[in-house]
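Encoded as structure tokens, the following chain is the form predicted alone, with no partner shown.
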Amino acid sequence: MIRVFENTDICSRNSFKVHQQAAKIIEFDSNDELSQIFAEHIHGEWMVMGGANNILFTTDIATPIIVPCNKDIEVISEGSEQVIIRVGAGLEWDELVEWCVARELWGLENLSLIPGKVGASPVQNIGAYGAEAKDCITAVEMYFPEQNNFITLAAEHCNFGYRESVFKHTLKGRVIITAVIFHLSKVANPRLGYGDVEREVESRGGATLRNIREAVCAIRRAKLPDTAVTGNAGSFFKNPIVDSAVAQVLLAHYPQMPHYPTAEPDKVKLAAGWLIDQCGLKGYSEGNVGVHDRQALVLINTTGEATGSEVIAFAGKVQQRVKEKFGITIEMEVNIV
């Protein structure tokens, strides 16, 4: 069913919590209905909204915002040692992964307890203790409004990398995302490697897919703020890739530095919470807005009462703290509305 609601307060429809208008938030359930919305709502300019748990509103939103709330798994095809399954873009992601598990396949575990909906994940691909969503990402299933047909783009075409896709670039604001098609492994792939994962894992008896995921779902409430409580966005930086000779001198001046190899031989990426750290931000706040006290990647609406300027100013301050301690530029990853 197509549902509207106009002159709507959306605060409690993003997890940053900040208060602006939107004329008008359709929702829709189905393929059908989508081009109904087209067919009967939509006139010019749109946006799409999932969970907003990566989106930082700093104005009133007069263009029509489309939310898909079609949430189904269906298994397409299953072997012996795999599984695929279509999954509705309005579905949580975190209630992917518990399906998952409980059904003994692998590959999406690592990035438990993540918010958002299932369709934010290709548009980010959403990443998270060695894993990223592209690791099972098949194919992208949207709506192409200019031509007014669904088409199928396999995962080969999406431009995958650090936090990036096609979905971000030529595609943005061209098209909504409906489903998203996974591959799933039947066999054990545990990838522990990062951060206290394997710790984790080994002190709740090994390495099962329930070990991993209660592992992680632990390690990011001690590290993470709840949306519910305390708005933020997650991950408000991206963690920066550098030149690996540029890394070097950083090492020579600070050998603690965590570093991590990345897909190119001459490319090092950092962790930006860590700088964000050692520039004394950790826990530090002005006005509404913070850097959360356990995770310095992370910004927090402390007050409740921020609005999405004040995060941005505040933003940009933590920046430029990094650029003048380290010369290294950390990008936001949060999407600016």
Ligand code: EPU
Contents of the next structure:
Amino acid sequence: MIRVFENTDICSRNSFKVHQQAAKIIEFDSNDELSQIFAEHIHGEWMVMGGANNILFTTDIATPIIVPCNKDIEVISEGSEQVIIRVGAGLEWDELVEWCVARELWGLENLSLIPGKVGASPVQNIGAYGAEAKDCITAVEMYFPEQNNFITLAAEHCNFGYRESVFKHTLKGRVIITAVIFHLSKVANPRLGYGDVEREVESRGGATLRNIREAVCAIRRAKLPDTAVTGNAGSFFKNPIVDSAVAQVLLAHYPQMPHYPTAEPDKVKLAAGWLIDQCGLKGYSEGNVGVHDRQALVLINTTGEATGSEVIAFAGKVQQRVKEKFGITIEMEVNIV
Ligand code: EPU
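Any chance you could show the form predicted together with this ligand after that form predicted alone?
Now the complete complex, all chains and molecules, led by this one.
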């Protein structure tokens, strides 16, 4: 079914809970409806929105917003070790993780409780606790309005990287992701190497899928704000990737600075949250915006009244402080509209 909403406040539809007006929101359930939507409702630019957990709206939106709502999970094939599933773009990500854990299927458990919809997961290749969506994505299905056809793009052509994919570059604004195909494993493959995960899993009795999911949920609940209570967009900044030489200079001054290897031997990933924290900004706020007091990588709508432009101005100050203290530029992870 196609549902059209005109001149609506998008406050309840974006995780930062900013108030902006959308001229037209078009929800759809089935792929068959896309040609009709483009014939009847789209006469120029358009954009896609999932749960808007990673979008910060700074103005009212005249462009029609398309919202995929298909939530189906379909088993495409099942072997002795692997299961392939197709998942509708509109399903809540964490419902998919729970579906997998309940069926003893390994792969997505470390990504428990990441807010957002399945259709958004390949766009920024969501990741947490040593796992990324790309580890389990086989292919992505999408509608291509320019040709009025559907395309299935194999994972190897999605150019996945750290919070990166082709959907942020050449395919940006050109496709509507309708479903994601995942491969999951029946063979246990616990990944406990990141931070507190192993300790939390052990305290629950060992590395079962259920224990890993519960451990990750507990760690996230302790550090990250609950979007239902406090508007936020998860990590507001990306962790910066710098030349090893730059990291070495900083490490000489700050031997305790967290740093992680990357796929490229001469590049090192730093923790933006640590850098912001070291600037003394954790828990700091101005007006309606602040740095979360338990995770400095997260900016929050402290009063519920923040506007998008206020958040951007505050983020700019945070970037400037980090630049002044460390000489490092931290980029926003959140998409600005
Ligand atoms: N740190 C501080 N102070 C802070 C925050 C972090 O000192 O206020 C230090 C931590 O102690 C740790 C390091 O910085 O040594 C890294 O922090 P953490 O392990 O909490 O993870 P992160 O790098 O800040 C990334 C993802 C998160 C993901 C976690 C866990 C990015 C931009 N963020 O955060 O993703 O949940 O790892 O894997 O890569 C998201 O994208 O919305 C998100 C929450």
